[in-house]
Amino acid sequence: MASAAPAAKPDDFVAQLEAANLHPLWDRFRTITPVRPQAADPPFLWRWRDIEPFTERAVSEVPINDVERRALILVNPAFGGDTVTTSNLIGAFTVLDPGDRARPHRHTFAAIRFATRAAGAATIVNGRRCEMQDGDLILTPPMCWHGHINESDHRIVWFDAANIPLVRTLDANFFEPGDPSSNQFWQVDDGDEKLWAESGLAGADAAPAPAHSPKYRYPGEAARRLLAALPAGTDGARTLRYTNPATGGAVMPALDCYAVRLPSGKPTRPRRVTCNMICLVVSGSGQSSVGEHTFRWTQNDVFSIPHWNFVSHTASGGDADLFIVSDRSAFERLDLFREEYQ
C-alpha cells in the first residue's frame, strides 16, 4: 500500500496561493481589517509668520499669467513629499496681487476659499460675482467654472482647501482650462447668488437642488453674528455648520465646513472623529492638543487634526476663532462616521 503524500508546510501553501495571485485571509486578517483607524500622519502645524514671506517672493518671482494658480499649498512630511495636507484634503494660501487675474477653469474636485485678507477680491463661480470679505467663504463645487480676481489696489490673500488627495486616490479627476484671455468671463453680477441671499427663504418654484450648495458665498458678517449667539455644544465651544439651504446638509458631499468660537481659557471636551480636519485660525490665539501633540496657535496659523485622534482647543487672553474644513460629509454618505467623547 503507497504511504500518503507528506502535507505541505503552511508556508508552502502561503506561497503557492501567492504565485496563483491568491490571499488567504487567515494570513493577514489583521492587516487588512485593523480594529480601529491608525492615521499615517502626525498632526502639524504651519505658522503664517513662516509662510508670509514666501508669498512676498511668490508675488515677485511667479508671474500670474505663467501659472495655473498661485497658491502655497501645505504639505505635511508625513506623506514623504507627496502634496498632502491631512489624509483626503489639502490645505494652501492664494496671493493676488493688484489687477490680477487667476485664469478660469474647473476640475473634479471639491474647493472652498475663506477670505483671510482678501477684501476687494471676486471669485467668479459659474457666472457669479462672489466678492470677498473678511471671513467670507467661497465655494467652488465640482465641475464649476471659477477664476479669482483682485480689483483693489492692495495685495490680498486668502486661505484654500481642496479634496484633491481623495479624488487622486480615486483617480476620478477631470480638469478643464477655460480662455484666459476671454474678458467677458469676468463681466458678470451676482446672477442667481440673489436668490440664496436671505437666510431661511427660497423661490416655492426653484428647481431641484444639485448635489452641493445652491448658494457659493456664506458671508463672514453673518456667521460671526450666529456664533454669538450660539449656546455652548457638548464641547463647551459654540459651532456652526455651513449648510446646503436646500438640504440643510453639508455643502458640498465631500467637503464640510464649520466655524467654531472658543471660550477663553476653557479647554474644549476631548473629541475625536473617524474624518480629517484642517483648522485655520481666524482670530485669537491658544492652543490645541491633537493627540499626543500640543500647538500653540495664533491668527492665520493652519494646524491639521488627522482622524481618530483626541482634540481639544483651548483659547487665551480672550475668545478665538476657528475655521475647519473636513471630509466629514463624505464619511457620512459611506456610513463610516464615528465620533466619540473622553
Ligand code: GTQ
Given for the second form:
Amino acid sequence: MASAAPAAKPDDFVAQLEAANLHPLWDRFRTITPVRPQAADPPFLWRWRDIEPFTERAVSEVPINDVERRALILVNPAFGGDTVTTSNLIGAFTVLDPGDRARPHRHTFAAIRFATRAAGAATIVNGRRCEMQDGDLILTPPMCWHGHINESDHRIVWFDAANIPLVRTLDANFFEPGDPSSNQFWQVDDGDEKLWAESGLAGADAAPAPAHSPKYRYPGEAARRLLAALPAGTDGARTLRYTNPATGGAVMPALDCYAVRLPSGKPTRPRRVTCNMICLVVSGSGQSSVGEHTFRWTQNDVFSIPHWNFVSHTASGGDADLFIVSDRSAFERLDLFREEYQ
Ligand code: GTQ
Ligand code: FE2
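Which structure goes with the form predicted together with 2,5-dihydroxybenzoic acid (GTQ), now that we have seen the form predicted on its own?
Full assembly next; the chain just shown is listed first.
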C-alpha cells in the first residue's frame, strides 16, 4: 500500500520517518505480514483443443533453428502480461517435427517434460539419452546440459514445466548456450541412466546424493503400474510422488512431481496447500473445483491450482489420471509448507 502520510503535514512523524528512509512497522504490518496467503491469480484452465491449432502453426511458421525452444507457454492473464502460468511456475507445450533438434543449453532454473505425444523423441541430459515414451517424465535439473531431438516420422508434442518465475524473483538465473553443431552431444546412449533404472536397487558405491535426483527418466509404464497397485486413499484417489532414489525425497529441490489416479464419480477430499500446482490431464475426463471456480477437463487440458485454494477433483465416465508439477519441495525446504482439509 502507498504511504498514507499526507505530504502536507511536515511535522507528521510517519512522513518524517519516510523522508529518512525508515518505515514504522506498526503502520505497515498489515501490508507486509498478511494473515494468510492470497494468490494473485485465479485458477485457470487451458484447453488442449484451443492450444493444438497453435502448436500446428508454430511448426509451420517457426523454423526450429531460428529459436531456442519451440514452446508455447500457458499464461494466466492475471499476471498482467508477464510470462507466468501460476506463482513460481510455467507450463508449456513443445512441438518438434521429424528431424527437428532443439539445440543444447543449460540454465539454473529446473525443468521437466512429460511425454503426451512424444514417442520417438529423445531428450539428451548430461550425456545420457532419455527416450520419450508416452507418460514418461524426464528431468532437466539445474545446470544439466539438455537438448531434444525428434527421430520419429511424426510430429511430437510434450508438456514442459519449469520454475522460471521463481528463479526470476530470486534473480538467480544463469543461461549457457551449447554448441549447436556438436555431433558428440547427440551421439550418446543411455549412459549412467542405467545405474538408476532399476527401482529399489543401486550400486553400493554410488556417489553421495546430489541436490537433485541422479535418475533423469521416469518411465510412464512404471508410474502406471504403481498407480494401479497403490492402495486408494479414503476418498478413492491414488497418489504417487516421483522421488529421488538416493534420498526418497522430491526429484528436485524446487520442482516436485506427482501422479494421481481418480476413481470415476468420487470427488477427492477438498484440500489446500501453500504451494502451487499445474495439473495436466493425462487421460480421462472430469471436473475440478479450485477455489470459487469449477473446470470441466479432458485429455491434455491443463489447469492451475494457485496456492491456498481448496481443490477437489472428480473423474467422470471412467478413471482419470492427472500429472501434477508443483513447487512443494521449495516450500518444504523453507519450512513454509502447510496444508488443510475442509
Ligand atoms: O526444453 O529446454 O518450455 O529450457 C522452457 C524452458 C522448455 C527446454 C521450456 C526450457 C525448455
Ligand atoms: Fe532448457
